[in-house]
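The form predicted alone is given below as one chain in structure tokens.
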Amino acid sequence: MPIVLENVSFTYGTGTPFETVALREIDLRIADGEFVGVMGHTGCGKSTLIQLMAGLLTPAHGKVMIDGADINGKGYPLANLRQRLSIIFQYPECQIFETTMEKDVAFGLKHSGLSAPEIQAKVCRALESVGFSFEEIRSLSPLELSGGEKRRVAIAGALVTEPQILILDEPVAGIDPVGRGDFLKLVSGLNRNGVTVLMVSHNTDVLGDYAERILVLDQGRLIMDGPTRSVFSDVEKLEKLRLGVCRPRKIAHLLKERGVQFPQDIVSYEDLLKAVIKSRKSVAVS
């Protein structure tokens, strides 16, 4: 299910005094199975972009194509798209509204045509994939859960349809380090199994660790698009945009500025650790 945007623009409040252009002439293709990070300042168009991909907004100009079909075309089955694409907004725990956890997670399967036992099996798998015991949590009210637990339930609700495309809007905001690590491992595992992941985040360290490709938006335009190592190699441009790079890349850049011979394609802490070990071995040998 490749995602293709052809000359897509979007404007809020068209024809009113509050008219604001959010996206300008975006051309973009995301292949099946990619893990793509999206960066940019608040108001640059990131959320608008992912809502257009999810069919929640309609472009003023251009086309949004998924699997070769215009999702805003006449007769396009948006219900099918909802089964194949899931979007998790920032603070997804605020989206929980049912009386029990089982009902809330099952909501996405309401019009799936599956039998009750089939739905229950999918709900069980989704809850267990985010670390819950189905039998222990299925009848609990949302009021009985902590904030972190509610977020995991909301994520299970997005995963229950077993989507081929998963879109995440600042998914790790407000999560403690342990919960953040567990969640990102889950998303990374889904990606390794073929799920296309699009993650909007201000956390450059997370993008450096997990995304294989980075999109950078500025004032509604796509100004950078490439492999993570390539995009983060342009430290000066990203700092000029006041976005910065991941800390491992910044460390490598600072070492270079101080005359230390150090790899400049580092984007993750694992990269940094390997480079440090290699550097120490070289010093020991010489």
Second form
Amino acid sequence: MPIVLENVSFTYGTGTPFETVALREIDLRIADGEFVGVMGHTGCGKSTLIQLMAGLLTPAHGKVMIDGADINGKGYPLANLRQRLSIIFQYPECQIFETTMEKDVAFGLKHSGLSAPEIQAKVCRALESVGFSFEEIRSLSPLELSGGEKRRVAIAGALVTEPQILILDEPVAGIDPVGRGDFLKLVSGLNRNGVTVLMVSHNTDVLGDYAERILVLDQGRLIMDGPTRSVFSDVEKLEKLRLGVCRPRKIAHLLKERGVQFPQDIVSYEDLLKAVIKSRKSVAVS
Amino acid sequence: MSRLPAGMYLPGASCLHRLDPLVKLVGFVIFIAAVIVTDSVWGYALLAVFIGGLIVLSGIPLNTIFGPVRRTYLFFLTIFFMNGFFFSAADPLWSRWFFCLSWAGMIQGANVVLRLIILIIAGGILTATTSPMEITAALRRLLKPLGYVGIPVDILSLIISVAIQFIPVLFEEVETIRKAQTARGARFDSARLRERAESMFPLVIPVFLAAFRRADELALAMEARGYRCGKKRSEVAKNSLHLWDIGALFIVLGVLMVQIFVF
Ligand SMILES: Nc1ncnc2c1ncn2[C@@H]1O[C@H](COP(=O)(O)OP(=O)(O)OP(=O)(O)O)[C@@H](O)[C@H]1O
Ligand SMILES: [Mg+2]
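Target state, the form predicted in complex with its partner chain; input state, the form predicted alone:
Next comes the full complex, and the chain you just saw is listed first.
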């Protein structure tokens, strides 16, 4: 299900004194199985962009196409899209409303037409994928869980439909480092199994580690779009935009500035480690 | 939110914005009285001129002012026809079954509709030029005399101002949760009534929970900053009426007097 945006613009509050142009003329194509990071300043239009892709907002101009069909076209089966595309907002725990966790996670399957045992099997799988034991959690009420646990339940609720596209808006803000690591492992595991992932984040380290492609938005415009390595190669430009780059890339850049010969195609900690080990070896040999 | 909710404050510096909020509030009440006593063509003409003047003075865009009226035109049509058809007059133009079309009924309908429209527009001008904070401060000043007979005016006005400030926050909350649940497959715009009714739970429950949580947080924050119930509090700004405030009041009073005694 490739996602294609053609000349998409979006304005909030059209015709009122609070008119805000949130996106301007975005052209974009996201292929199946990509892991795309979205970054940019607060208010630059990231959330607007992903809500357009999920069919939660309708563009003022242009087209949003998923799998070749205009999702805002007449008669487009949006309900069907919602079974295949999931979006997790910041603080997803706010959306929990059922009396038990099993029922809440099953909400996304309500219109799926599956039988009760099939639904239960999927709910069980989703809850276990976020690290719960199904039997222990299924009948608990949201009042019996901590904020972090509720967030994991909400994430299970988004994954229960086994979406082909997963969109995440600031997913790691406010989670502890262990939870963040677990969550990112889960997401990259899904991505390895072919799920397209689109992740909005201010955390350049996370993007450097996981995203293979980065989109940079600035005041509603898509100003950079390319493989993570090439977007992060322009350290000066990103720093001028006051976005910065991931720390491994920054370290490589600082080494170069000090006149040290060091590879510059570094984005993840793994890359950095490999480069350091390699340079140590070459020192040992000479 | 792709469209402006009715009754929103539009910051500005027009003379209506700068008018004392208490005067605007009292003036609004007097104006309501003037509208209620109006029932002649010349009376409505005077009201129209007055409202037109206010609109020009306020500098608010026309579609913001007339938007709420335009969006609810069906409501006004219904009221007009209900009056037109169900008024039992002695000389009906046409009557069948219990319908009874008459001039008197239509005039009555036009009266009701015109009054409503004028009041909605006037209310819109008031809330567009006066921030919620100013309105509550004005209410507090207005209610102050009640304090002498033992009514806790400070607490009342605090409750009102907190409630008013919560409205946009709750709107935002509703919007966020509506989007989150839509993404999970909730059907808020389903044509089937049952589905639509069922989809209210996923919206209402989280919004209530969020409202309670916010209320708790606010209470904590207020206590942490030294708010104590029943203590006397200081005012941020001293208000005193200027000449033009009093002048404005007299103009509104004049409109009322003309409506009562002239038309
Ligand atoms: N519901 C709304 N009504 C009016 N304007 C809005 C609304 N939501 C967002 N905006 C405006 O649209 C612009 C883009 O907002 P958006 O939420 O897409 O930014 P963002 O990149 O997600 O920011 P953040 O990093 O803070 O989440 C901002 O200028 C914002 O003020
Ligand atoms: Mg955002």
